[in-house]
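Just one chain follows, in the form predicted on its own, and it is written as structure tokens.
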Amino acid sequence: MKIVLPANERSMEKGISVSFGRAPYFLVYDTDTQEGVFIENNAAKSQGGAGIKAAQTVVDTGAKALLTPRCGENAADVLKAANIEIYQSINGSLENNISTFNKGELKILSEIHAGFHGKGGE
């Protein structure tokens, strides 16, 4: 299964990005092959709608799950329409989040915020 995690740097040892829509990179990780690739998040520098554009990028990867600390409502709607589960990430490295996900220990992200809508967040 492919999963996606927002990343500030291209390193599995680094922490997960606190912002989904504005994360510079996404790690697309295949839990079956245990291989990952970093892709640029072209939405990160968008004037507006970064969350929606980032969500479409995730959809385009063929992922079945997103691991993130938070997600805006508009982005969540795009992900849910594509049947992508959104999981609450934990503090720690991308590697640690993947391991925790594989053990079935991450919870579904239940608190979806309204979004920042041009206010510099998501």
Second form
Amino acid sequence: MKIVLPANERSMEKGISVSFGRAPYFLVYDTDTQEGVFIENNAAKSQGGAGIKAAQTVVDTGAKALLTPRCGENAADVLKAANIEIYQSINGSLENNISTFNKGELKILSEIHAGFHGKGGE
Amino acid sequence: MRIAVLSGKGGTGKTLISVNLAAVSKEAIYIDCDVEEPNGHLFFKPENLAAEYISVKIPLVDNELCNGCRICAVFCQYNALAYINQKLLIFDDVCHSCGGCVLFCPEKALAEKEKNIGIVQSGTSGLVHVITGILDTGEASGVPIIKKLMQNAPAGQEDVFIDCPPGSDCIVMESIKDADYCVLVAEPTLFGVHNLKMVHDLVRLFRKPHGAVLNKCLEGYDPAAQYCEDHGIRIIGRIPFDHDLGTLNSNALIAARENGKYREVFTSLLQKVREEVQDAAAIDFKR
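Having seen the form predicted on its own, I'd like the form predicted in complex with its partner chain now, please.
Once more the chain from above appears, this time first in line as the rest of the complex follows.
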């Protein structure tokens, strides 16, 4: 199964990005083959609606799950329409998040924020 | 004459000045363009209210016709459209109503529907006609409401006072576009100077005749006055940092209607504004 994680850098040892919509990269990881590829998030520099466009990118990868520290409501609507589960990531590297996910220890993201709508966030 | 009152941030005194100028003018139209939080009506307490809904056009998809080409989603700078599970999702709140998606759809699968975004309310308070734009919470842009407010404003001899939104972005541009003169309201602080610079840059860009009113003036060094001097902005009025004025204003009373001293302050400011507008018109005529 394919999963997606927002990434600051193209490295498995580096931490997960605090932002989903404006993360510079996404790691698309296949839990069966244990292989991952980094793709650019072309929504990162959007004027607005970055979450929607980023979610579209995630849907287009064919992923079944997204691991993220947080997610806005518009992005969540897109992901929901595609039946993608959103898991709450933990502090630590991408690698670490994947192994925790594989052990079934990540929780479903319960809090969907209202979105920053061009006002930043972190 | 159309007078726009603006400042780079909220709380400098735009409403204080535009409300009181309208109140001392014989007959006037006061237009509140601060559609995200209009408050001029709290002072005027207008009667005989009438309201009109303002709507914008947003896309509506016919999923039978949509073939998933995504031209619309790629076109949209605000990412208001996504194509998921063979269905087009439209995010109404993100849409800026440019109409581009409808124009570009090769399958003619997109049509337009009306969406209400707020109201324009009008009423009277003495001899002042009070027009207020009110944008619904959460809407992306108040510009369509400003456009309607400006359409309704007469372009003749009446005194029209435009209470602008704070800042210097699109919605402010729309508010000052047809103004004959811009009053820049500034506070005597470094932060005030920063905000004055924003609106000063804007009115120069629009080539609008303008002058500054310094509000909350104290004794001693005034960086806003210094900025005006350094940049050749005429200071057309100074309003003191005054406890009684502050009290009247925070009780939503119109100072010029309550107290002769303040009536005098705003009457002479209005006189000054009239002279400035005439001067500007004369200079314009000579060109």
